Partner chain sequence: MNQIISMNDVVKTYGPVRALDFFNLDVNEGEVHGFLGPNGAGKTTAIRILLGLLRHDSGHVSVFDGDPWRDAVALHRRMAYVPGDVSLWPELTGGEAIDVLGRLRGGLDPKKRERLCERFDFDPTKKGRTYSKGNRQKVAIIAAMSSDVELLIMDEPTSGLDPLMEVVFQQVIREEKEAGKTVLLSSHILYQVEILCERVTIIRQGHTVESGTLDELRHLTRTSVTAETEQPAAGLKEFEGVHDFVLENGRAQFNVDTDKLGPVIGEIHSLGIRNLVSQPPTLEQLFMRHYGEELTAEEVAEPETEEVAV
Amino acid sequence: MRSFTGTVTLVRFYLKRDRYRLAIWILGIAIAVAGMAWSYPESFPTQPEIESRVSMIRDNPAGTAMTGPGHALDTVTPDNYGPMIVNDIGSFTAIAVALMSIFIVIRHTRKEEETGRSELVRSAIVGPHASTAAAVIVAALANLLLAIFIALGMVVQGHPGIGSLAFGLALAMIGLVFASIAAAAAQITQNAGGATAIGGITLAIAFALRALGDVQESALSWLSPIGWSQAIRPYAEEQWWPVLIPIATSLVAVWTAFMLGTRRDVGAGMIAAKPGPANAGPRMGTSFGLNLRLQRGSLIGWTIGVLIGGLYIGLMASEAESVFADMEIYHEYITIEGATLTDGLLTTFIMWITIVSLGYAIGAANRLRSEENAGHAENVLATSVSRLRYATSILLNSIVGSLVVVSAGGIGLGLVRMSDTGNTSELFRMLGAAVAHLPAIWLLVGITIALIGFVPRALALVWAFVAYIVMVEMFGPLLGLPDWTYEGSPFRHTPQLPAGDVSLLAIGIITVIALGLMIVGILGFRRRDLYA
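Form predicted in complex with the partner chain: structure of the chain on its own:
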């Protein structure tokens, strides 16, 4: 057990370091779950409303793919919303819980090695496995607390105790599995970003397997940690034995982490870092070229990701048409009057793709701030690159990059539509519909740049705005939000294609505001001191 000497001390130390961070994660997720559960009696007060909602999720492959297998949805009544809540919000909450766990573990393992701080710790009386063990223990404790809070939140709202406990436990099991996977991933790569990416990709695969398995009603779901947790069936005749699968998986993953850990040096990865080029490529001679090079990985990743997303929802949409052709309730989900069912559905999906693409656009614009904080901007601005040129090149990467990412989504969706309908014009119709939302993306880019130019400390406001947009556009119909709450979302004012009309005036106004904010922001950036 000497390998674990110091584990308890490290657990205490990590808990102390992370006390606010953990509190925000745990309370954030627990309150979000409780809040969403709270909205159900109000959104679906009568049995017919419950039934149409249930059939919308359960009988629609797209709905099933986004949620879960839908255990015991037949039993849902105005006195028993449990199975519906678990099915609707369980899979999204699972993503949040998994990310929390991955971040906790990577932060205390690979990240510490990367910064060199772990050398300091390892030189003390600390066993080689102590930091990995402590990180997994802290993540497990966080998940345990989260399970308790989630269960309490449900019990307080009158849901059955056993089912509430199962719901919390099911989510905590996902966290435990991904914490352990992250611990193994941290042994493999030399940098924390790579280890987090392995965790994230595993999560994406887990979600996809579960989605596919639930739509096909096949055993694929049993390959996914999210599927295991849904097999616990909270509020739907709970079964407890599936808990053993995530526990066994975690033990294997943590054991693997220990094994890998003993086979490498501190600071090294299983995959050795390869030497890179000794000279810069010819395109890296300008500020724009440099930024493009630095953004390359992110741009490629987002483009591929959103392309796959487009293909995926294209497949969902084509399924939906055959399943839902004569389902009256589904038309309510569609905001544009007079549109066909498919076009209405596509309009909503295309908007979602573009909202997801915000992540790239804002991230790329935010480099104006993150490069300054990291001290990289100082390197460049001490050469003969003006602030105007520097800021503009970062902004251009965001604007052009968002065009590429959004187009990839439109093309992915369009390719599926093209093969479904045999009509080439469908590709361009989807591409155009996606690109039409770009002014809304650029508006958020403009806000980002303006804040960086004048009040960089308030940058979080952009993400608050994004959170609001995601809330109303993705969960608004689910939560039955009133109409006026949608008005603040710029994606409501860009053309709702392919179902709606194109308003050049709206596009023009949003674009002008976006450009104005960008110009003002760059002027502010030129005028102010560079922070270090």
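Nothing here was measured: the structure is a model prediction, and the numbers come from that model. Positions refer to the first chain, counted from 1. Here, rigid core means the biggest group of C-alpha atoms that superpose within 1.5 Å across both forms. What changes on going to the form predicted on its own:
Shown in the overlay between these two forms, fitted on the rigid core, is a CA shift at G488 of 2 Å or greater. Fitting the two forms on the rigid core leaves the C-alpha of G90 displaced by under 2 angstroms between these two forms.
Fitting the two forms on the rigid core leaves the C-alpha of I513 displaced by at least 2 angstroms between these two forms.
Let me have the form predicted on its own next, following on from the form predicted in complex with the partner chain.
Nothing else is written out below except the one chain.
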């Protein structure tokens, strides 16, 4: 047990250090689930509307792939929305819970090694497995607390207690599995980005296996942690034995993490970094080229992911007229005055694509701070590279990269539309609609750079703003939020294409504000001390 010496102390330290971060994750997910569940009686007040919604999922493979197998959907009535709620929001909530768990574990394991803080901690009376065990325990506690809040939120709304407990437990099991997978991934690579990528790829594979298994009604779903949670069947004659599968998987993954941890040096990974070429090319001799090389993997991954998302959304939109025509609730959600139902749906989905792309844009801009914390910026700035040049190169990578990622989503959607309509112009119409939201993305990049320049410790505010945008733009209509709540979202002021009109004035104003924030942030970075 000496290998775990100091685990309790580290658990207490991690909880205190991340108390605000954990509160945002837990309360944000729990409130979102409760809010969406609360909207169902108003959104589907009658049995015909419920049946239309159920048929949309069951009769549309794309709908089944997006949500789930639809356990007990035939039992949904105005007095029993539970099965529909679980099916509709369960998969997406599972993604959020999995990401929360991955980020928690990577932050306290591989990230600590990457920055050198883990070596300082290990120099005290701390066992070699203490940090990994503490990180997994913190993630498990966060998931347990989230499960309790979700269950309470459902019970308060009148849903059965057993089904609510099963719903919360099912989501907690997903978080536990991916926390354990992240612990193992942290032993494999030498940097936090690589470990996070392994967790993200595993999550994407799990979602794909679940989707294919549900569409084909095959056993593929049993290869996915998301499929295991759905097998618990909340509000649908719950069965508890599937809980044993994620628990066993988590134990194996954590044990693997411990074994791998004993076979590597502190700061190293099981996969050694490839030696670089003896001589760098001309591009690597520039600050922009160096940052582009560091961002290459992330840019490629985000581009491919958003491209696939665009293709998938195109397939969904192809059936918009037939699927949504008889469902009044969705008319209010996606219809824009003067536009067809299909264009209204495309406008909504394109906005979702661009909001998702915020993840890359902000992450790329945040490299200005993460490289500083890791000590890499100091090494670069010790050469002839000025702070202005260094910060500008990272900013340009974020701007250009976000253009590439957003364009990929528009191209994916446009290719499907072009195939459906036989009209080549659809490709350029969808691409233009996606690119029109870039000023809103650049505004968030500008806010990030400005905070790094003056108050880098307040960077969490950017992600809080992103959470607000996601809430109002993706769930606002279903939650019945008042009109004034939308005005703070920059995506509300960019052109709502292809359904709306182009406003060059709005684009110009947002772009000017974004550029102003970027300039102010870079000037602030030039003036302040590093690590401040």
